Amino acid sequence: MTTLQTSPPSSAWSRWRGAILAYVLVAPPLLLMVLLIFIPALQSIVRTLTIDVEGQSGFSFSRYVAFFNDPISVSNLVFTFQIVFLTLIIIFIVCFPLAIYLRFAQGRIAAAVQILVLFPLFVPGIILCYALIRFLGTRGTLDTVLSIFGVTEYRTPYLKPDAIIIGLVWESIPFTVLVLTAGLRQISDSLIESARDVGAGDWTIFRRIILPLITRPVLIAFSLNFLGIFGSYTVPYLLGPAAPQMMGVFMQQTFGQYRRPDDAETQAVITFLICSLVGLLYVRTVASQRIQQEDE
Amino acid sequence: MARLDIIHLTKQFGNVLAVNDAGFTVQDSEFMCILGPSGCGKSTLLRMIAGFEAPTSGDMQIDGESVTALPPNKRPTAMVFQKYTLWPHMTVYENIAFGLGLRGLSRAVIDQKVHDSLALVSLSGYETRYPAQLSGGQQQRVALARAIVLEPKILLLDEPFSSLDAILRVRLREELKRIQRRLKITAIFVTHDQEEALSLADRIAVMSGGQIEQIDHPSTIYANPQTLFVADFIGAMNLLKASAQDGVLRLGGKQLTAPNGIQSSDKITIALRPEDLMIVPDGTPDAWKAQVDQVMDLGHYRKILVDVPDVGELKVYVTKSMTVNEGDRVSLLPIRYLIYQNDAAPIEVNRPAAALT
């Protein structure tokens, strides 16, 4: 017992030292986040909720009331949601078969598909946009090829919502397939084979075994894609219509062209709040995974 | 409850022959073990029977009907896998009911069958647990229940107990045997554990390098291994290099009784079970002088390592009643051995009991 009580003082000291080191390592990114994100964001939120009446500042929702009473603002917000959800649906329709193929297929073709899937990761957004304009635009590559085959009624999606969706889906494929494939690799072959063994066909296996076992990767892909797409700028700016606009383009235009920083700030806070709700979903998903891994 | 015929079954992966022209019949309600070292093709063979691998050539028939072209979900077989076999997002009940639900059975029937099968594996009351809340042994019992509940014609088991600890493995082995006997189900059990195979099987198929070396009753496999591989793989065996010339069998500097029909050769192997070497009184004719190097107490018997000049180190089993100490000089008499020559079936030599007295 005595030896336990007089345990070496160095152990307490080393614990302290460990704690201090941890704080020192965490401090720079934490400070940057507080100084560059939290404080400006908080200031913005406070400003959007403040009103100046005869030199007196007071609390007010008036800026938000104005935003939601302005048909253009509302239509831009609704348009952003529409684009986000349509894009997400198409991403999952495209990426699920790809991920399942990459999880189960072997050989050269699978390796080639893997490289193709990752390719968009290495193409900057702006280059993608101009490539798509050249490819999809009027008298672009697709138009020319179709006309060779006698199809003359080609109507380009360029400057239409469709072009935004095409661009965003293309950009999101590598990340989504990576996350889904990683999730699928966690499912051991014997889980799938035993389902087949008791009589399940492909669709049943997908719906009853695979899908429930990869809800977490799906939620992660959903939330991170949502954040990226909701706040996207380059693709909707270069490929999309002049109106309605997605929130990123709308904010930039309100700020830069109409010179109404106050309104832009309100739009930004609304965008930020919507995104932080989805961010919360992401954090919860990742945290529950951590807890489960520690349990195992 | 069915008969399985394996006919000239071959599986080739690239230029590797995983299973080479396997052919045998598993009788109705028979418990067959496929035994072999890892990589011998035993799992591939089982996976072909289950339908997870397509054979390169050959046929499989259940009750006379070919199942070779059927996918796993259409075969009347059910498989218990090695590990990670239960779906982690489903309860024990849902795991077992999954296959029944696919067959469109009514809820009441499913309920009854799930409860019966859980009772069979002594896990009644575990319906609402998730796999993560069960021990490894309980998980494999649920996996067994999940396979049995579908009333398959043939039950396939791919090393189902290999990830469990020794005591649990023995207990589950006994339980499996009891269930198989009660249901009279035809079962094929793949294992690399010879003790498991010897204790479970009605017949054992020993595999090596994609080939089936021998199919026999456990006692026959042990007593009369037909190939050197089986002799070496099953049980403990002393394998000794020998030569024969003009009807005389030579082992080191010693002569052994050579049976008729032995050909002159210097590529002969003599297989001698440790229990077939007897310690005899000094001066017994034909006995070998040896020195005891090591004595190991193995519970109900003792294993001793002896050094025989010109022959080498041999394993010998002796009863507890016999006092043997390290360093003792003893006389040994081989009372039974098998002579392997030219890949042919071995020649058995039994020393007449009279010679011992």
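What we label the rigid core is the largest C-alpha set whose atoms superpose within 1.5 Å from one form to the other. Fair warning: this is a prediction, and the values are worked out from it, not measured in the lab. Positions refer to the first chain, counted from 1. First, how it differs from the form predicted on its own.
- With the core held fixed, the Cα of Tyr23 is displaced between the two forms by 2 Å or more.
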The other form holds:
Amino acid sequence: MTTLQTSPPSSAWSRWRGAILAYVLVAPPLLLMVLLIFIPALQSIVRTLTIDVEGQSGFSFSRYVAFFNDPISVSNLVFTFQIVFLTLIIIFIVCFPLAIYLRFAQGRIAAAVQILVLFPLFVPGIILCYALIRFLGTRGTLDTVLSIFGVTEYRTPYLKPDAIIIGLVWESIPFTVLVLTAGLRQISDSLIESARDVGAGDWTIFRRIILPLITRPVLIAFSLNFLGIFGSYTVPYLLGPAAPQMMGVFMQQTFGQYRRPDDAETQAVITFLICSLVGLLYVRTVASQRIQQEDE
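Would you mind giving the form predicted on its own, to go alongside the form predicted together with the partner chain above?
A single chain, with no partners or molecules, comes next.
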């Protein structure tokens, strides 16, 4: 006596259904990105490359030529790069030891350090700026404390590039430490213990094991910090000098105070293109990490 067996659902249909569901779920945020980011950016690029001559539109790089021929615009762009790279260097000098400590340390002291590291996340940027003004400014808290100990030659960094760097480093510490700590936690304790068993010291473990395995988290932290710092506005506006200016402040003043929207749009496109190059580095890093995880 034979029994009839029902065949299982087609695996091909299951794959198609999963693919359709995935596309349906990703469509709303993707459409939102296209409408709010890519289309406006493309329109701005087209407008900056188009000029009207006697009622007719034509292709021209004149706006970009004018930007790079303007000493003030070039000095502001160079100043922005200087602030960004100095800030990034200090961020990693401060955050790398903190991340390594939080990865391998345990106990109440480590928990207290983690709370202090995450504290800037809960402080709004404008509150941070005014707190730094009161702390670092002339006759502020730091000046008063130093004068008690006989230090009378204090020079405030307020309204100088140093104040911008201090504020941006403060804002970037929590995110950077979180990214680096997450990357360090992917390094198994057994791998480090095995290295110690064969006689490797702390420096050797750091150089041969930790650094190679944390390259991707470092690139991710570098990329996202670069994007945030390059386009920052609140901290440079409230703490920085009147000249030179970072690009965020420069764009706002060009648009709002000088009433030159075309020049401000050109500055915005240049900033967007520079940040896009760093964004590609981030996308490539994340994509390569995902491909490697899928291969494993």
